[in-house]
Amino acid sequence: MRCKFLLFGATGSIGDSTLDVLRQRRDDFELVGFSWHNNAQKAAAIQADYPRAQSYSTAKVGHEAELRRLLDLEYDFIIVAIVGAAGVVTTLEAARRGATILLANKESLVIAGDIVMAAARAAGATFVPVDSEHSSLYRLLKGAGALETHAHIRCAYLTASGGPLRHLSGDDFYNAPRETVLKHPTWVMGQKITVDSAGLANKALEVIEAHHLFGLPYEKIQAVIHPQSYVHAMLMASDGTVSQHVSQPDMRYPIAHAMYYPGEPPVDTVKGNTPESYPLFEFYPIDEKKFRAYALGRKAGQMGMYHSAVFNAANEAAVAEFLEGNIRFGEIAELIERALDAKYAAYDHTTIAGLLQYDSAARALVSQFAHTT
């Protein structure tokens, strides 16, 4: 019997890779519903391939009712691949329903990790990570028997490619043009995540996500630059030995693992090269003075309360300003810092409504700062 699933964010890069796995394994899976934002042409092509699937656009007014309609369907798991803060409502609603959630939207836990994880525990929802780093760390922790207790774990490491600006510094980094920032050396991704990767803001988001997803304290989560992007996560045991999870930089690996979990994907679901063809692996520490967005994101996560929501909102707003040509690349981190240092009204950070108020306030501040400096 085929596993039925919903795909939220079907027209993005994760959606592309998911549908690629589906096309190869139509006997194993059935797409029963999907959402998309504003790429109507691409959504129409998906609908033509899967005419029985129900769908809706998150760009339309009243799409929350459409979300509930899809979640009322019969399915085995859902994939949340919506980009940015827009994914929070979908992830939370699925968690409240006790769903099996294949999570590719890190912002859900960055913005509202405590609330989402509490809802998941109360309803018996299950999270299976899809991001390559968290998928690899999940498998390493499980293999070490430390998924719940973290016994004998000294440190978990997430890797970062270093992005397209790894070799730039000073004014060249600060003033990096849009076309350079968007040329990622190893991954093909959307514009927002590519900009995040250039400044390593994405790695800060992933650290915060790992904290909530695995219950790891921040001091036990680190990131290192690994330009080749073959090692996605590492686990250091108490005796100092390090385990690595390795695959080619292809999102179909973690997606297929999540879709077949707790089983294993059939052989050649994703065809890989043998180890002798792998490049030399290099690892470097992250320069937090250069990659200020990374340092600010870690700080926001450790501060707790509403600060992660403010960091995410400020970053999204600043990246949008950069892509529109309104600010320089280096100003992204400066605007994030100003938003984190700002004083806000005392919204209730223990509720989604309150966190979204902080989100809106931070975006408004970034917009104001960007257009008055």
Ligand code: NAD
The other form holds:
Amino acid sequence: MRCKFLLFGATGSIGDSTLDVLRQRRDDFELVGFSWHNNAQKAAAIQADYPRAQSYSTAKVGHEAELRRLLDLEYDFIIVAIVGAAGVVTTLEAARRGATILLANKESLVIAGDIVMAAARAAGATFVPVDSEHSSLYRLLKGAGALETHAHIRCAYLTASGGPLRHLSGDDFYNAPRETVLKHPTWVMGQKITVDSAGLANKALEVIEAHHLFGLPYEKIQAVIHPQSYVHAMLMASDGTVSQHVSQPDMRYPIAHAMYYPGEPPVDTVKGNTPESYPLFEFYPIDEKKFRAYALGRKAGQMGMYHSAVFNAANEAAVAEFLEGNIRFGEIAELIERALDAKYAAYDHTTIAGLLQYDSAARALVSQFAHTT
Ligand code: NAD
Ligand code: MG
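For comparison with the form predicted alone, produce the structure of the form predicted together with this ligand.
Time for the whole complex; same chain goes first.
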């Protein structure tokens, strides 16, 4: 019996890697539905490969009904590979239905982690991480018998490559041009996450994601720069010893691992993962003065309530302004800081509607700041 699945955000980078795994494993999996946003040509090519799959565009009016139509189909798991805040509606609806959710869209948990995880617990939904660091951390925690209780875990480490600006500082970092920012040294990804990775906002999003996925307190989640991106996560036990989870930087590993959950992929996902071929591994602390977006995001996560939703929205809006050429790279962190410092109306941060009001208010502020400074 083939496992049936839905793929939301099929036309993106995670969508590409998922469809690549599917091509190699057609005997094990079947795509029964997918969504796409505005890349109609790519969506048509996917539809031609999988003619029986149901599909819809999230750019069309009334697409929420289409989401429910797909979620009413019969499937074993869903993959949320939509980028940004737009993914939260899909993740939450799937959590409420008790689905097995393979989550790439970290922004869902950053905006509304408490609400999404509570809905998942109430309906018996399961989250399986797709983000590489979280997939590795899941495997390390499982191996250590620490998925439920973290008593003998001193600290979990997420690694960050340091991105294309690792060697730049001062004005060179602040004014880094778009072409440089989009040239990630180790991972091939969509534009938004590539910009997030250059300023390490992505690592702050991932710290918050790990907090919600694994229930780890923030002081037990640290991040470290590892330029080679072979070690994805590390786990320090209470005796100070450290386990690492290692592979070449290729998203097909965590995607295949999630697709076979709760089992393990039966064959190599990517060829050539042998230790004698590995580069020398280096590890460095994160300079939080330079990577301000990382420090701001971590703090927002720790402050809880609506702060991480504001961090996420401000970051998304500022990254869009940067990609459109309206602001300099260093202004992304400045705009996030201004949005986090701003006063907001007292929306209800315990509801998704309230959090989306904070999201809209933060975006409006960033747009106003970006066009008046
Ligand atoms: P991408 O930009 O390549 O693709 C995103 C997908 O989302 C596309 O199918 C696009 O059509 C769709 N989309 C865009 N705007 C939308 C909207 N408003 N509503 C609904 N759908 C929309 O992004 P990506 O790099 O594949 O990343 C997807 C998610 O996975 C992000 O949350 C990212 O942080 C996470 N992630 C990506 C990688 C990676 O290697 N690319 C690694 C880890 C985590
Ligand atoms: Mg990651």
